[in-house]
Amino acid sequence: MKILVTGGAGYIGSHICKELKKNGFDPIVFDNLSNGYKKFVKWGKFIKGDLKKVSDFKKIKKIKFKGVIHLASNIEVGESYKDPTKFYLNNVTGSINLLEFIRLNKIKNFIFSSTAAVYGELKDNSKPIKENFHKEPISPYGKSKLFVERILEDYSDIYGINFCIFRYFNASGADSDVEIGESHIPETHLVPNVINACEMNKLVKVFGNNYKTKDGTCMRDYVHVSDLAEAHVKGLKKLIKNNLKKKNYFNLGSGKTYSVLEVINAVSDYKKKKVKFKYVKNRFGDPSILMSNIDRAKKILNWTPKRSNIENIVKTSYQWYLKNNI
């Protein structure tokens, strides 16, 4: 079965393509390479295309797809405040163009890569987030993802598209075979930045130490990228077999949290080297704690984030870093 993977040359997309191939699917990557790498496309055909350009869909119109996994988007929250137009054009307009392609080609199975940012700031950050929590994103990035969720619901009601929406928490780690991993430019994610600081003897910036947490630093829910990939394939299989409802929403996290200092200490423990850090001003919009409730994914998809302990996330991330920097 051929599966269209938009953004399949990126960090998460490449891991999903590997998992698709492992499970007997034929992933077709559609990516403009603005955030991805052609060298990451190792498990299926690559077609360069931009979702904002309707003419680019001609490149794939003759392919019979059994389903679509839509990951292509801009994802950096901070950048979305500086250039919201870019995010609405890429994330919303591009998704509408893709949904029109799906409608015209009568493709019924759709998986959308969303984010925990759709929930916004919660009144009580100590509670694990459930899928039915109130959604009021504060960033243009989070808003763009929620807009697409709402549009997808309309397409489902009117055109009969069946979907899974996956709301990611903090995707981390790297493929255990060290074939692919995290390579953002610039890198803004904590784990690779701490690893880089450890190797380069640099200071890690810790944004705030006065949060209502056990050590004063923010606590986040980290989920291994290979666990994410596995969830997408499980969801896709169930959609294809009609074993799910028409509309499905799942949080994808680990269901537990680690503080910034705990991540720094995990890197120190793995490398057996002290990582230096300094406290800087809190970032706007950073909640104290973000933790997923993943009961729905466990029960309905029979999915367990078995690779998502911080030790394995650091280990695989470090292995990837060393492979690409030595």
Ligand code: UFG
The other form holds:
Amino acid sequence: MKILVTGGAGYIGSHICKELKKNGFDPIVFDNLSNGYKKFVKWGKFIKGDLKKVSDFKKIKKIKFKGVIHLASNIEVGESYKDPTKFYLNNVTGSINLLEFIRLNKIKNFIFSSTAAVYGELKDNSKPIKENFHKEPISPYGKSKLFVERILEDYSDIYGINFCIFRYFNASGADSDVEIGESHIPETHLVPNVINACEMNKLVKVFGNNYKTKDGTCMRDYVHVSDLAEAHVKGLKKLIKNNLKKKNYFNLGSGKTYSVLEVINAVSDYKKKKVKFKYVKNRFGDPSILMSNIDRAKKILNWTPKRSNIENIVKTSYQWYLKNNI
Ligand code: UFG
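Having displayed the form predicted alone, please output the structure of the form predicted together with this ligand.
Let's see the whole complex now, leading with the same chain.
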């Protein structure tokens, strides 16, 4: 069964392709390589294409796809405040073009990668976030993903597309075989930045220590990228077998949170080396705590995040860092 994976040359997309192949699917990657790498496409065909260019869809129009997993998008929250146009064009216009392709080609099964950023800053963030919580994204990035969720609902109601929306919390870690991993340029994410600081004997910048959390630094819910990949394949199989509702929403996280300082300590513990840091001013648009409630994914998809403890996230990220940088 052929599955179209937009953004399949990227960090999360490549892990999903590996999991698809393992489960007997044939992933076909459609990616413009703006954030992905051709060398990450190891488990199926690669087609260079940009979702914003309708003419690029000609390259895939003859292929019979059983489903689509749509990841291709800009993802960096900070950048979205500086260049919202880029986010709306890539994330929203690109998704509409893709949905039109799907509608015209009568593809029924669709998976959309969304984000915890759709929830925004909650009034009471001590509670784990459930899928039905109020959604008021603060960043253009979060808004762009929520707009696509809404458009997708209309496509489902009116054109009969069945979907799973997966709202990722903080994707992290790397493939246990160290074949693929996180490689953003520039790197903005916490775990690779701490590892880089540890190896290069540099200071990690900690964005703020005045949040209402136990140690004053932001708390996030880190979920291993291979656990994310597994959830996608479970969702896809159920969509194909008609074992889900038409419209499905799932948080994908670990259900646990760690502060920035706890992540730094986890890297120190792994390397048995003190990682130095300094406090700098708060990063604009960072909510203090993001913690998932993942009961729905556990119950309906029979999914559990088996690899998402912080020790394993640090270990696999470190192995990937060393493979690429030493
Ligand atoms: N942080 C630092 N120093 C750094 C990097 C990050 O202190 O060098 C802090 C951030 O301020 C934040 C935390 O570490 O409090 C995590 O930051 P990341 O940049 O690793 O991740 P984000 O939480 O900003 O965002 C990620 C994805 C988004 C997604 C979000 C959902 O990049 O796409 O998780 O939780 F929406």
